[in-house]
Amino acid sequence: MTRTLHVAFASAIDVLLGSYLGTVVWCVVVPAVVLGPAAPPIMMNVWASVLGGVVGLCFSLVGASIGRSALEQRWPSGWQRNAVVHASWLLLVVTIAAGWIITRIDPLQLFSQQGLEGASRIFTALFTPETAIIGQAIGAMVETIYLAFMATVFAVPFSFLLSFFSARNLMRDTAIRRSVYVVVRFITNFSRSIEPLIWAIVFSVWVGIGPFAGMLALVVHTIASLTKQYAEQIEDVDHGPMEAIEATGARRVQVIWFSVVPQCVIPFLSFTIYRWDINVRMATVIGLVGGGGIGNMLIQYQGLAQWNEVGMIVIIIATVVWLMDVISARVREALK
């Protein structure tokens, strides 16, 4: 990146700042604390994002830019280092109180009558659960189990071949493998970018509800998130068995096949057990919106709010969830 650009990036990033701080206070903070239930004019809560941008150039302009210290990674000196970390806190507490008005963060009605007895009534079914649909839970279970495992298993070749093209250090060399790069970053990077729960809804229309449906929605989301944490690690192997199998004239794919795939074989391993473990979790939640398994019994003792086998379904859940836990866990330290 040149002089010009960096500083040009570094000023970018002051304005957006700034005229983000412009418009949680003026949108958020203080018709919280200031006008109640009144919401300030649109043209003002515009012009309030404008003047925010305006003063975060003036910060940058005199050297007193977060942007230019986030990308050099250090501190200013002088009166201007003061200015940055003040307006960094700043801009942590604006943060912080915007969220907490907007998530109407109330500590007091935790502790309402009406709330503390309907906790108590859930609560105690909750822990009295219904045995005679454990057979019928265990079942789904084992559905959740196997959907999982059969999303997992159809991911990994997709993730194993696509994270190839993903590795920065590989695909640097020229204009179409940057080219390649880019487009496959950007099509995991958007679908992980969605959650397994949407994936379920648009397949179980797609496929219909059920088990399949669900397992593709975790193939989709498995194949995005491997190929970024497969990608990663390549981007950390030694370049020295690269550079040394190159030397003796070895085309791109045996250089890679040679060199970097054996550096990887166990990492990727423990990435896969792990992601087995992550897509049993997701596979309970993508069964409340038709994805199968033991999801969509959850969902229909809740709507009928038959809170005791809510409570012998979420004792297994929790049950098969610890143990694949201490599985993967396990099975991951006896690989590194």
Second form
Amino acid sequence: MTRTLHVAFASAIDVLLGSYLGTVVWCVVVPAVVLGPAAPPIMMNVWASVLGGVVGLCFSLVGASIGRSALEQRWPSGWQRNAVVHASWLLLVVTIAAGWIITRIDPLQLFSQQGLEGASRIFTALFTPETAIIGQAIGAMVETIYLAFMATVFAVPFSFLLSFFSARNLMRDTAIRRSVYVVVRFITNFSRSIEPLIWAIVFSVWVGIGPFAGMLALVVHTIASLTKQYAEQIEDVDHGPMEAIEATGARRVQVIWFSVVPQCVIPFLSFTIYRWDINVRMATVIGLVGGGGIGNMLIQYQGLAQWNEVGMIVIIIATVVWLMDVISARVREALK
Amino acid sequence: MTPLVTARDVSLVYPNGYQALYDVSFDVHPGEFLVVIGLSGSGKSTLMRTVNRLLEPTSGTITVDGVDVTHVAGEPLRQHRRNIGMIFQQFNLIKRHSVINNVLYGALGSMSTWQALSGNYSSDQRETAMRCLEIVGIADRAHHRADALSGGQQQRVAIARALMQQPKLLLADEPVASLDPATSHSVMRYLEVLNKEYGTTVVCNLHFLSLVRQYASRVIALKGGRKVFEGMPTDITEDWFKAIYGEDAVEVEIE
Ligand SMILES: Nc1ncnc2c1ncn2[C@@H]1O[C@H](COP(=O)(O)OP(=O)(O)O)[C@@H](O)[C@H]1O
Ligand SMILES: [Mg+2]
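The block above covers the form predicted on its own; next, return the form predicted together with its partner chain.
Now the full complex is given, and it begins with the chain already shown.
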């Protein structure tokens, strides 16, 4: 039974790889080679995929199976070995070629007359920052720092509560706890996999463009990230004190409060400060899509092609990010 | 005299399928100092944890004071644990908290969640906690952080925490295994005081036979999760010793 499954799984991998190869060769590589720059945008072609899949299956049937080699982590013997090795190289080369074509890589652009002129224009401007806007820029930076701070503050109580429900060591003894654990883990992992930038777009439609939208975006992301970090810390606690408090006949909440929490407060504080630091950086980027603060200012001057102003803003961002990084590292070191 | 604890055919299989106890039966009589010996891994800690029900036996029964506690849960389970104090090899104090608070945690079982979380101990409880510290001779350290104390002192704080529960029974899981010989005796002597002067029943897991002979009023021995011996400390002859600890074992003294 498992043997059949294994073979089916290996063949499925071969079919997928074959149809991938067929599609990429026919839809990306061939047009680029034949038509050059005149090639149309990529269009999928079902027949290329099917044909590739069939070839993949044939390889699988004659024993030259990449899927099987990967699953068993050893090469087949005989001529099939050569076939598998060559097919693997072909996959790699075609993938890199397709990547080159799709990314439209053109090193000449970097060094063309026009390109070099553009580069010198922007670098000159960036290195001669417009100091007239320094007050305004610092004001916007302060907005960003507070935005990041508030996002962290709002997220902490939620993360604190949720972390206990997503710590495996506290949630494994009954079926109910295990299901709560799975649900909380799923929700936090899922919301963490959505970038704050996307959340910012969502909230700027919801509550309007501005710092509030940016903060909400960061709150969601911070809750998810801190919950995970806190929970990992909880999973690391010494279980001895838990057992000791449990043995006194204490309730579950008491056990956690008196034996788990004291072991976690300092690391939690340290994670939180680091999160604030990360949030300042993220808040800058979020400002670009309407999350307020310095990012918002940056995108406006960029839109007006006022590069001296942009240079000023970049210098302020870089300085603040660097300072926050140094300070938060020092504070975290002191907390150890 | 009716036993305080009756264990009958207690077996325990851990969730990973490992069977740590095989049909172990024994009684604990009020006022005795029962010592459990056996090689490391023989099931001593497991057995002790079935008595205060940190672990639930897979089969068999445990009766304490005439009440079957084998499968109790919820409030009755907490009530059962409240009546039994426990101390551990690693002391298991809350390191960052003060000595007196650690002792007060012995009262958590009898407090409402809110009272406990807000640290709202009655003046009665505070006095009792101080008295417990006096019994183990470290009342002067009450306001130090627990991890500022030496190992022996920490174990005495742990004893005070157990005393705070006013337990019918005190379980001690290798209480001196992480201490040096001199400190070991001082801790063992406090257990002896509780047993002889305050009449607390004690069940204690021990490693060293010399300590067993000095402090135990009765001994049981475990080997591979089975009870292989039950008798007086003086009954442990050379042959028994080899049966319990293996042919190659040599007794070492702790003075
Ligand atoms: N949580 C557990 N899960 C599985 N096996 C365990 C667990 N705890 C202890 N054991 C095993 O049960 C046996 C008895 O352990 P223990 O009661 O701690 O022995 P002792 O206290 O005599 O050294 C050992 O073999 C140990 O590895
Ligand atoms: Mg043990």
